[in-house]
Amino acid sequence: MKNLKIPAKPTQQLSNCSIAVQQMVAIARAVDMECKILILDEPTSSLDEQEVARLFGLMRDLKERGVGIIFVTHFLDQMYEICDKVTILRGGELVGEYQVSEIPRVELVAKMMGKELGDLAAIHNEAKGIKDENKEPVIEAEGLSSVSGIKPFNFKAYKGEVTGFAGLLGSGRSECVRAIFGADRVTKGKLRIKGEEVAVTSPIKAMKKGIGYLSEDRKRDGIIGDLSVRENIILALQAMRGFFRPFTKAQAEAFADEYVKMLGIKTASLDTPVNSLSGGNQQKVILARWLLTHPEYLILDEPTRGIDIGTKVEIQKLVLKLASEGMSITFISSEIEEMLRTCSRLIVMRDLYVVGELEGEDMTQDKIMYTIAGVSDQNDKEE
């Protein structure tokens, strides 16, 4: 595929490539069988942009050939710049299809959210955090990206404040934290926390930091099935203390009975697999696992996706509980109104970079869809 210029040799072995040459190939591949529909689910995630624009330019010659195109993506930009129609779906559902030149962008975001602008009033943090810019912050990242493809950017957290990354799915949102976390290999920039430049390369060295991470995939992440609710709860402590020195029974008895108590965690018996616990109970557990570990810097992502709506509003208290007594705490959700609720400053993703921060009279839904969409407010919309 000369269009595309690969950069790499035909004899060499493709699982020695680049993520990004083997992303191309892939695509070099479907293009080669002379199809009537081409589909690209997600072409340019690991794309750089002379990269994208090769593909681009090999998308517009395939359309003048008659060839159909269906392109999934979650990059805005990249939707407006190569499609003529836009299908939304949300939550499994079609929502509708669009002529692309014939829908603003705040609008596509709206529906791709499920709100309407102004159709709710903005919903105030009443435990407003604490950013006082001449304390020092707890984290602090300079010009930070990672191997995931996150531009870099900037970010402080303070004691008692919680934050929040708001975006659409694919933002970059759970990029941003995971490079905090050492999740995900940092490859340009700075972190510090608490004055201290730090080099946090792995998840283990941030737990040592006081870090504590809930992942967005409590399935794949969080939760070790086939384990007590005891031991998926003392879990990161143990690992902090080394799997060579291992707690006693009655010391880990007496850890994850008081957090069961403090979470209201709904389980037979401490001996009982977490794997036959509710979601949000499963939840739960996670959740005792990173507090047990006392971590100054609490990320929590999507820490309500798939429990019932009490669970979600006792997790809600209790972030604002924990930032009032003085953690900090970065709070990741889907969902508008919760992060609304919660949080006291909110960054705004879109593709991979950080567009914007909202905090104060700000925090409304309608200016973080301006935001997210890339406009500066209503007059700008229809543009």
Contents of the next structure:
Amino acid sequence: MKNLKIPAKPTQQLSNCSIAVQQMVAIARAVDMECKILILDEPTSSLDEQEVARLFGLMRDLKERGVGIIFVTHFLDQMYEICDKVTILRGGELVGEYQVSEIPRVELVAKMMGKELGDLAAIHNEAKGIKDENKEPVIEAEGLSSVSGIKPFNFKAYKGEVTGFAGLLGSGRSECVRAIFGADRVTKGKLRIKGEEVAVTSPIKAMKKGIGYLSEDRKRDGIIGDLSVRENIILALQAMRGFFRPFTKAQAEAFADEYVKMLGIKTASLDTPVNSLSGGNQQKVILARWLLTHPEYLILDEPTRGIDIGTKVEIQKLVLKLASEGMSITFISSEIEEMLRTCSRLIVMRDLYVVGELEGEDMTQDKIMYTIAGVSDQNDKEE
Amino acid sequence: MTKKNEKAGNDLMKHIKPVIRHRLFIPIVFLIFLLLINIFIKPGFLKIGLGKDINGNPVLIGNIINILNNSTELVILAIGMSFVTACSRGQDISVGSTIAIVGGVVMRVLCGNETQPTELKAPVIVAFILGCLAGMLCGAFNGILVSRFNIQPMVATLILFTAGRSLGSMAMGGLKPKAVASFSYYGNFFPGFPIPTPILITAAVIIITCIAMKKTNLGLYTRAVGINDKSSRLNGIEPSRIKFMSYVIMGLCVGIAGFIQASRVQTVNPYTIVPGIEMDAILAVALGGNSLGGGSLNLPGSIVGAYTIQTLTSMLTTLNVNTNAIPVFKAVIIIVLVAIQTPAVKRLFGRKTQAAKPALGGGKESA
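With the form predicted on its own in hand, show me what the form predicted together with the partner chain looks like.
All chains and molecules follow, beginning with the one already shown.
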């Protein structure tokens, strides 16, 4: 097996080896079966650059020997480096199969997002939140990075402004906001909230500073399934209020009732377990939970994923309304149109790096896609 | 006699009706069922009389009183176990051994280094507080293992389960002291007061728990953490803190239970004290309709479950079942009881249960 140049002794305990070596051993096992086709599903997501290079060396080696390799990744650079042919899927549907050498990056990104280049559906400029440079930013991140592996980033959010993080899945959008909210342990950098430097080490600290975070994965990180709608709505405010000061049932009922009416949550009763509601209504319950805490800065991570069109539009409208009332909002979505409609400034990310910031006139689908793809463009802040 | 039974049954039925769809339905029905069997075997079962103990003090006697009295430890432990189960999705199996530790500490404080002291070496309240602290310390130990090191609750508590009884013996300095009679008031009767003290303590514990549930967010947090700890964290709850707290509460319950247990006979044999009570406590939680997989917190259910188990034990004793064979009977009955509460069986027998309901109603009309 050593002709695969794996830098480890056969007698070594595998768990002591680096993840790259572990990956390679797994590949060696596959090769040992004399396979004809090798499927690698995100093999590089936990590797550093050197390890990736070593893995790619091994993959080229195998290619020479006539092994077909299917390489699944969300890293565009790596795909261009190692692959010959690419199959693009979007939302569970096959978009197409292309020769890597023939498809430019921008087109690839466009295909992944389901947009044609130059498809500039008129984006209306509704009463979007405008950033006010003279004012102090609500949130100011400087060189922030966390255990999730995102590279240090700078970010500012102003009062009454809707900002967005754009990028492909896995590009580090959620990780950025999780670092701000203290959900992932911050390893480097500073965070200032209204000019005051704070160490946000846990979500409760961020919440007390007026930050709200509607998480990406509703089922896993959002709802608390078996608790009632009422309990789900008051949970965050209750946690902020403290352990020894529970709301009376009447108070909780009043809060829940108010927001159920305001957001039009369809539920049989306030005592209904939240997991028996539809996805859109569950999302509204979580939205209600955060609105109830009256945050100054609200992060909405994929708030419209997997919910019906009607609710989607409602949520978008609500976002704009809240911003016009002075709340600073960060809106993350995989649908570019949605971001263009709601956001006044976009932070663009690729492969865990912040690669650009677009606002005003620059905010077009084309520009976003060029930036994501990393193709040089006049205003790109490419590193 | 049959008429009398039916009448008693129907009176109780009226109380059940509002909760017929409630989670407590099955546990309560089973408890009543057991009580009815008891009445059948022993007609004077429900009778409560005023007797005199050896010192001539008035005391309440009767089977019900005995059951209420003897189930004290179990009820208190079941309350603690409910919290642990609900938020850490696992059980504390060290409670029996921890009672040995608590008992050891209490006896050491009261008797010092003598085996037959003629007086108490320290006020009983000091012994009680130190006993509770010992229990909470053990709970904190378990809690740290579970909440900080993410060890499975059963594995974490296995440590004290194994070591606890020896530690209890060590706490007493290897002696087996017996305290003077005045210490026995807490596990038996205060002279002149007819209600057994343990029943009063149980009532006090239940009332304090109720107040705690009303005045704090213990219930909400415990369930939230048990259902989805990741999500709870993102909502500003510290799951590890809540888990830790639940084990400390469990420890406090163990402390109270251990104190009562020590007081009952004024001596403690750490190797034989409350054998298998941890399993009874877990069963009480399960009987009460709480999911042993965490996330549900039905304290009344656990309490009813604890009384059910005690009723069962006392019934088997009345039936002159061999002491060694009691666990087998218990096991069989418990399997049935737990099985009928599982969703799978409920679905399977869905029709049968519905068919049974009119029969109950029919019985009522005939009365």
